[in-house]
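Only one chain is shown below, in C-alpha cells, and it's the form predicted alone.
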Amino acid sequence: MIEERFDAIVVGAGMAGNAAALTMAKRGMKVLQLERGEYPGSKNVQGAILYADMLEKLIPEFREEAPLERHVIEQRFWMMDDRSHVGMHYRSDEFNEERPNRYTIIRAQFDKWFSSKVREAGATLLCETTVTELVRDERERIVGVRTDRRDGEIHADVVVLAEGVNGLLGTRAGLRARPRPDNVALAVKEMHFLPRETIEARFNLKGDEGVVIEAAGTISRGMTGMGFIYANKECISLGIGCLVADFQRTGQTPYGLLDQFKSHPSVAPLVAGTEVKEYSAHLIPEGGYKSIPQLYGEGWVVVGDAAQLNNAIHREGSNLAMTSGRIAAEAIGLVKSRGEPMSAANLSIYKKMLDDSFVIKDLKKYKDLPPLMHTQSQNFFLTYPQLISKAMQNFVRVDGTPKAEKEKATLKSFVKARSWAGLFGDACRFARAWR
C-alpha cells in the first residue's frame, strides 16, 4: 500500500475527470489523477465539439494555448434518405467574434494539453493505471483506490469516478447498474486528412472557421442513430453512431453504416480524395435524465458520461462532463473547507449543486424525448425522412402535373405509409415530450 494519503482520488483524465482534479488542485488540495491510457487522450483520437463557455469557467485564457481547430460559425442539419437529404442551417458572422463560443477539437490534443493545465495546478497524474477496485472501511465507505500497479492501494478522502460510460468501477462496487444497451449509442468515427485550402473551399470558409453539420434519416436504417461532419483545419472528422441495443436487434454493423454514410451523394464529395488516418469507435450516453444513476455516496461521486449526463437532444457530451466535475470538486471543496466527513450525507450538496445547474435543468426538460425516439425510430429515421424527401421532390419538380394532383399523391403517400390517427399520435407525443 502506497502510504501517502490525498484529499481526492480521480479516476479517469478526459473531459469530467480534468475538470474535477483543476478544480480541487487550484483549491490547495491533494490530488491523485489515475489515467489507464498512456496518456490523457490517447484513446481519444477523435473529432469533438468545445463550448467555450464551460471551459472558460476553469481556464479563462485557453484561447491563448489550447489546440483548437476551427471556431464554429455555421451548424447545418439535414433529414436524409438514400439519395437526397432536406437541409437547414445556421450561418452568422457574428460567430466571428473576438471571443468564439464552439470550436471543434481534436480529443488526443486536446486532453493532452488540458491534463498539462491540471498538473500545473498541483495534481499529481499517473498514466498507464488501472484501477481494478474501490476500497471499503470497515464501515462500508469508499476510503481509496486499488490499482494494477505494485503496492498499489492508495487512500484518500473521496473518490471522483470519471472512468466514462462503460467504466467497470463503479458497477463492480454496485454504485451503479451497468448501463443498458438502449441507454448506450456506439458511435464509429473517422478522420479524413485533405489540405486546408480544399477544406475551406469545399466548406465555403476562410481563415479559422468553422462548419458543423448533423445529419439523421435512412443513414441509420431505422435505428436511433445520427451522423456528423466537422470541419477542422487539415482534417475532416466524420461519423455515425446509434444505439448499441439497435445493433444487436438489426445485425446492422457500425462499420457498414459509416461506408453508406460517407459514399452517400451528399457526404461524398465532401471527403473526395481524403486520407483516413485514423479510425475510432466511443460509447456514448444516450439515455437522458432517466438514467442518471445516484450521484453520491459514502466517499465518492460521479461525473460526466458515467453519471449519464449527456444531452442526446442538442448533442452536447463535453459541456455537461467539465460542468460537472467542476461542480462536484466545487462541492467536495466546501465540505473540506467546513472540516466536515465526505459523508453521503454531506456530499449530498453536489446534487444540490448539479439540481441548480444548466445541466439538470436540461436534461430534465427534455427527459421523455429520447424514449420517444427510442420506441419510434423506425418512424422518425425511416418513414418520415423518406416521405419529406418524396414530398419535396414533388414541390421542387416541374413535369407538367397539375400542383392539386401533386399535393393530393404526396398526401396520399403520408397516409399510406402512416394513418392519421399515426401522424397525429406521433405529433402529439413529440410536443408533450418536447414542451
Second form
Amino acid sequence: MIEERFDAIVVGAGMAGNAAALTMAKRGMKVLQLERGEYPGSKNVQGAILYADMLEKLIPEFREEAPLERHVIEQRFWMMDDRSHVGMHYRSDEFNEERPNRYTIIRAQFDKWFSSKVREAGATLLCETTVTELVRDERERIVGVRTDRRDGEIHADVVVLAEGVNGLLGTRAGLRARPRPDNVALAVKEMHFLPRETIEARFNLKGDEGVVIEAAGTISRGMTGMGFIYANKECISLGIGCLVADFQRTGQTPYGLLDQFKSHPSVAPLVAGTEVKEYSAHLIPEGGYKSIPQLYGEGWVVVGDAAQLNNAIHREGSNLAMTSGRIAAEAIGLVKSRGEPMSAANLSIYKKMLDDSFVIKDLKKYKDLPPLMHTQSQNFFLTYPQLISKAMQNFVRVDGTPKAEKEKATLKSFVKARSWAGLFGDACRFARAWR
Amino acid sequence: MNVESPVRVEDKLYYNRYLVDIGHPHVKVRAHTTPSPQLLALLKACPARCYELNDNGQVEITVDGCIECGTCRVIAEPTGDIEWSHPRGGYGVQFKFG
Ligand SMILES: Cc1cc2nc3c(=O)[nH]c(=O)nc-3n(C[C@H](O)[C@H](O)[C@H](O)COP(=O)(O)OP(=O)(O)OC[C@H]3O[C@@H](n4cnc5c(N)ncnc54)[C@H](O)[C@@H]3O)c2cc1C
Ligand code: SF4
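Condition change, the form predicted alone to the form predicted in complex with the partner chain:
Okay, now the whole complex, with that chain kicking things off.
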C-alpha cells in the first residue's frame, strides 16, 4: 500500500483527467493520476477536432508547444446516397487567423504532450495501472482506490472519475448506470497516410490549413450515425459511428460500414493509394442532457465522457471533457481552500458551476434531439438523403423536361415517401428539438 | 439491405500494436448451451470480430485482437452473458495515433 495520502486521485489521463489534474496541481494540491495505458493516449480514440478556446483556458501558450496537425479553415457537410452527395461547404480565410479556433489533432500524440504539462505542474502520474475498485470507509464515503498493482490501496480526500465513456468504476460502485445501447454510439476509424503535398492537393489546402468533412445519409444504412473525414498533416482520419442499439438491431458490421464508406464514389478518390497504419474503435456518449448521471457524491466527482458530457449533434466531446475537468478541479480547490471536507454537500458546487457553463447549457438546448434522431432514424438517415439527392439531380440534369414538371416530380417524391403529414410532423419535431 | 461484408478484420487488426496478457483474458463468456440474442449480436457488432461460433453452436471469445471499445459490455453485460474488465495495466491494445 502506498502510505502517502493525496489531496486528490484522478482516474484516467484523457482530456478530462488531464484538465482536472493540471488545474489541481497548479493550485499546489497533491495529486495522483492513474492511467491504465502504457502511456497517456494509448487507449484513446478521437476524430479529432480540438477546440482552442477550452484548452487555452488551461494552457494559454499551447499553440507554441502542442502537437497540432492543421487549423481548420473549411467545413463540409455531406448528405449522401449510394452514388452521390449533396454538400454544403463553409470555407473562410478568416480562419487563417493569428490564434486559430479549431485544429485537427492525433489523440495519442496530443495526450502525451498534455500529460507532460500535468506532470510539469507537479502531479504524480502512474501509467500501466488499472484502477479496479473504489474504496469506501465505514460511512460509505469514497476514500480512495484499489489498483492492480501489488501496492494495492491508495487514499485521498477526493476521487475524480475521469475514466471515459466505458468507465467501470463508477458503475460497479453503483454511482451511475452502465451506458445503454441506445445512448452510446460505436465509432470505427482508420488512419490513412499520404505525402503531405498529396493531401494538400486533394483537399485544396496550403501550409497548415485543414478541412473537415462530416457525412450522413445512406452510408449508415438507416441507422443513426455519421461518417467523418479529417485532414491531418500527413494522414487522413476516416471513420463512421452508429448507435450500438442500431448495430444490435440490424446486424450490420462496423467494419462493413467503414469499408463501404471508404469505397463510396465521393470518398474513394480522397483516400486512393493511402497506407493504413491503424484501425481503432471507441464508444461516444450520445444520450445528451437526459442521460447525465449524478455528478458528485461523498468524496467523488465524475467528469467528461464518464458523465455523458458529450454533444453528439456538434461532435464536441473533448472540450466538454476539458471544461468539466477544470470546473470540477476548481470546485474541489474551493472546498479545500475553505478547509472543509469533500462531502456531497460541499462538492455540489461543482454541479452549480457546471450548470452555469456552456457544457450544460448546450446539452440542455438539444435535450430532445437524441431520442428524435433515434426513433426517426430511417427518415433522417435513409429517406431524406435519398430524396434530397434525387431532387438535386433532377435540378441539375438538363434533359428537355420542363422545369415546372421537374419540380412537381420532386415534390411528389417527397410526399409519396413521407406524406404531407409526415413531412410537416418531421419539420415540426425537428424544429422543436433544435430550439 | 444486409450485405455480408467481405472485409477481413484480421488484416485491419494487423496494423495495431498489442501487448497480449497471455492467460489473463479480460472478457469472458459465461458457459451456455444456447446463446442468447445478445450474445449472438456480438458476432456482428464487435469491431474486432473477437466473438465466434464454435462447432457446437456456442459463442466463444478470443480477446487477443480486442480494441477495448466496450460495445460487447454495453450489449451483453446486463444479461450476465459476459464478464467485462479492463486488461491489466499496460496490457492490451496500444494506439499510436488513436
Ligand atoms: C471517433 C471519435 C471521434 C470524436 N471526435 C471528436 C472531435 O472531433 N472533437 C471532440 O471534441 N470530441 C470528439 N470525440 C469525443 C472525445 O474523444 C471525448 O469526448 C473525450 O475523449 C472524452 O475525454 P475523457 O477524458 O472524458 O475520456 P477519455 O479520453 O476516454 O479518457 C479516459 C481515460 O481513462 C483511462 N481509464 C479508464 N478506466 C481506467 C481505470 N479503471 N484505471 C486507469 N485508467 C482508466 C483510459 O485509459 C483513458 O485514458 C470523438 C470521439 C470518438 C470516439
Ligand atoms: S470490447 Fe469491443 S473489441 Fe473488445 S471484444 Fe468487446 S466489442 Fe470486441
